[in-house]
Structure formats: C-alpha cells, structure tokens
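Here you get one chain, nothing else, as structure tokens; it is the form predicted alone.
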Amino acid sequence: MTTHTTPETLIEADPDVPTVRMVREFDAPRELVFRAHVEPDLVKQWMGPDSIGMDIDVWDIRTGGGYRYTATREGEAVAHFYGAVHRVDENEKIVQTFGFEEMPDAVSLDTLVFVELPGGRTRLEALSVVYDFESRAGMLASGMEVGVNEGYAALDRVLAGLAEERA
C-alpha cells in the first residue's frame, strides 16, 4: 500500500457503463465516518464545496427514510438534493437514491461501503449509477470533484474532533 501525506479521493467514470465510483480512505474507525453520513449536525459540517452552506429539511438515513436538503450560498438556496434511503446496515453500508432538483432526470442510485481497515482507518467506496452518459457527464460536469474533495477535507476535521471526544 502507498503511503500518502495528504488523503486522495479517487474518482472514475466507467467509459462503459454511466457510474461514477468514488473510494476515499480516512484516519477513523468506520463507526465515526458512518455517524457523520447519518447524523444531520454533522453532515451539514462537511458535505459539499467550502463555498456553499446546508439547510436540512429532512434527514432521516434509515430503511426507508429519506432526506432533503437545499445548498445555500451567502444565504441564498443555490441547489435542492433529496433522495429516498432504500437500505441502511450500520456501520456497513447505505443505498439511497439521489436526486438535484434542478436537474430532474439526472437521478442516481448510490450505494456507500464503509470498509474497516486495520489501525482504527475506514475506506469509503462509493458507486454512483446513472440512467445515461448525458446525466453523468452534466453531474461530473457540476463542480462535483470540488465539492467531494473540500468536503472529504472538511470529513477529515470533523471526525478528528469525534475522535477527540471519545479520548
């Protein structure tokens, strides 16, 4: 395995198939990085770009559950996502749909592995799945590497201070 100073997420888009698979490792034992996807005050400390804020309507990360949320920017709604949570396995895995509203057609079945690795340190695999190459291109297109990157930065201080508090 290679050693690296600063986290890299790897991004790829299936020439063959309309996927984007993201995988990220983080320096926290996977029940941490699974609380900070499921638990709204922390998800809206890091997902997404540094530019952009997150007003929450619903956050409900279950079987069945589901969420809403719209991207605010200096207080103005910039974007709307929601989705509906199909299966949740603790600390394992979450399937959800996602949808931007601004985009109707251009809604993903996502699935997130949450793999624990040895020395207390979580790899996130991610698999987006898009109905054609045109919803993938405009979602790749949309600013998403910058916004996974800065927000997996962000990830990466909110789970040190969940580590710290366990201390």
Contents of the next structure:
There are 2 protein chains.
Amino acid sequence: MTTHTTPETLIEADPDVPTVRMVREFDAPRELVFRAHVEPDLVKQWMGPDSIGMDIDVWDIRTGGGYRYTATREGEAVAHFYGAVHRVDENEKIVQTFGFEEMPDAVSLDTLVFVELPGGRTRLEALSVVYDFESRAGMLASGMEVGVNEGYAALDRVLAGLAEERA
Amino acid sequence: MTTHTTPETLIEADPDVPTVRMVREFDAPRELVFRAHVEPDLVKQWMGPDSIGMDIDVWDIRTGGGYRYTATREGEAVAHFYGAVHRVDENEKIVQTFGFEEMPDAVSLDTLVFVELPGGRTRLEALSVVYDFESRAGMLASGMEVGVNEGYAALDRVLAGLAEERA
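For comparison with the form predicted alone, please write out the form predicted in complex with a further copy of the same chain.
What follows is the whole complex; the chain from before opens it.
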C-alpha cells in the first residue's frame, strides 16, 4: 500500500460467534476521530455511502443517550435508523445499539474503540454482535462494505479539514 | 410438576452462539406482566434475588430510554446496573442493553418477548447475547439463576396482587 492509496477497512466475520469486526486507521489524533462520531454536524458529512444523505433527528452520543436519522437518496427517505447508547467513555469507547424501522427485529450491539497510535494517528476498532449467523449473513450481504469504505474515505477528508482548522 | 410447585425458569445456553435464553410462564395476562417490567414501583418489588434491594435512579422503559439502579444488601450498595433501551413495543417486546459499573466491559443485548397464552396466561421469553463464550460462561457462573428464580417467584406474587386489585 502506498501512502496515496485510500486504506481499506478490514472487515472480519468471526467463524465461531456472530460478530463482525471492522478495523480502520486514520491519519488524525484520537480526539478528532472521536469528535467526528459525536458531533452531528460532522457525522452527517461522512457516514454511509456517498449516494446517501442523512437527515439527523437525534444525535446524542452519551451514556443513556440515543440517535435517530433518516437515510435519503436524492432527497427521498429510504430508511430510518436508530439506536440507544449504552455507554460512552470520552475519546475511548462508544457502546450502542443499531437498528432500523424497516426491519424492526434486526438489531446489533456495537462497540467502537478509539486506539491512540504513535505519530498522531488513530485505529478505530468496531465490533458488532447479532443474535444468530443468519442475521450476520444478512448484514454482510447488505452491501455494508461500500458504505463503510466510502464513509471512512469521507471521514479522512473531514479529519483533514479539522486538522487544518487547528493548525 | 404439580400446580403447587413454583414453576422453574428454563435457562438455556445455545451451543452455537453466545446467547442465554430464559423462558418462564406466568398466571397473569400479558399487559400485567408487561406493566410489572415498566413501572419502577412494581419492578423494585420483584427483580433480583430476595436478599438484594433496588434503589432505582432511572427507570424509563421506552424506545430511546434507559435505566439505572443500585443493588443493595442490608442497605449497603453492592453493584450499579444500567442500560439503554433500544426499542419498546407496548405489551409485546422490550430490547435493551445491560451492564454494570463494576465491570465496565461487560455488556449484553437483551430482548424480552411477552407472548399471550390461552386462559389469561403469559409466556416471557428473554434472549441475551454477549460478544464471546467466555463472557457467557461468566454470566452463567454468576449465580444468575438464583436471582432469576427468586425474582420471578416474587413477580408471581406481585402479579397476583395486581390481578386482585383489578377484580
């Protein structure tokens, strides 16, 4: 990988438990990567595939908080996502649920860990668990890796902008 | 089992996924069993082992809500439990997280389903998932079945009281 290549996100399905693990590194300090997950004005600039917009109703990422947003394509609502926030350790960890109205029984428990790396870089480790392997297969078949990779590429740009503001 | 025996709760550890399934029937209509999970004044009368009291700080069981309480023994705090509520379908389903301050990394995703049975009875089906089999083993080794069985026996009495009020 050269430094000019967009880093790929590692997406791993564990053979023994119905989890999905995603690991991605960012060329930005941990507090900025964390901020970009917590501040709704930043989140809507990067999360999800490029073709999808976010209308955020609630974005309250603190222990006991929650979030709710509508995914839009060309201004039309295509899905309604929501979750409850179990625990937030500032700059370190977010534990939350994830679901969407269109499949009310689908739910995952997601843990995001923000790891400080040398040189002002950050590794984001996300671990999701669902109730069974069928649900995980559905998740993986949904095209999530497009949303993840396009989203994180956009996050790289948002982080570069934040770093410039601070410089 | 005779009708005078307290019904046991079925507690099942799935061999293939790190879940725990609990099934218990109650001789009370579904809306009362649901109420007894949602109203804090009722919850504190039955939840947990007989030797443990509950000081409830927050009990807000609705989509986007949460809960937080202190478990007490002879008036002394012994543990602090909390969770976020992912989704509530009234009288039908509660999906929430469960954790405690004393082990900040321990978390489960819990789904409670309230099933209407003939004759004004109710089956409660609870399904919890954790991230790995080690965490589940810890859960099962924690003496949870004492709390579950003593708690549900107390819930039987609370439900009998509620049914009398309505008669």
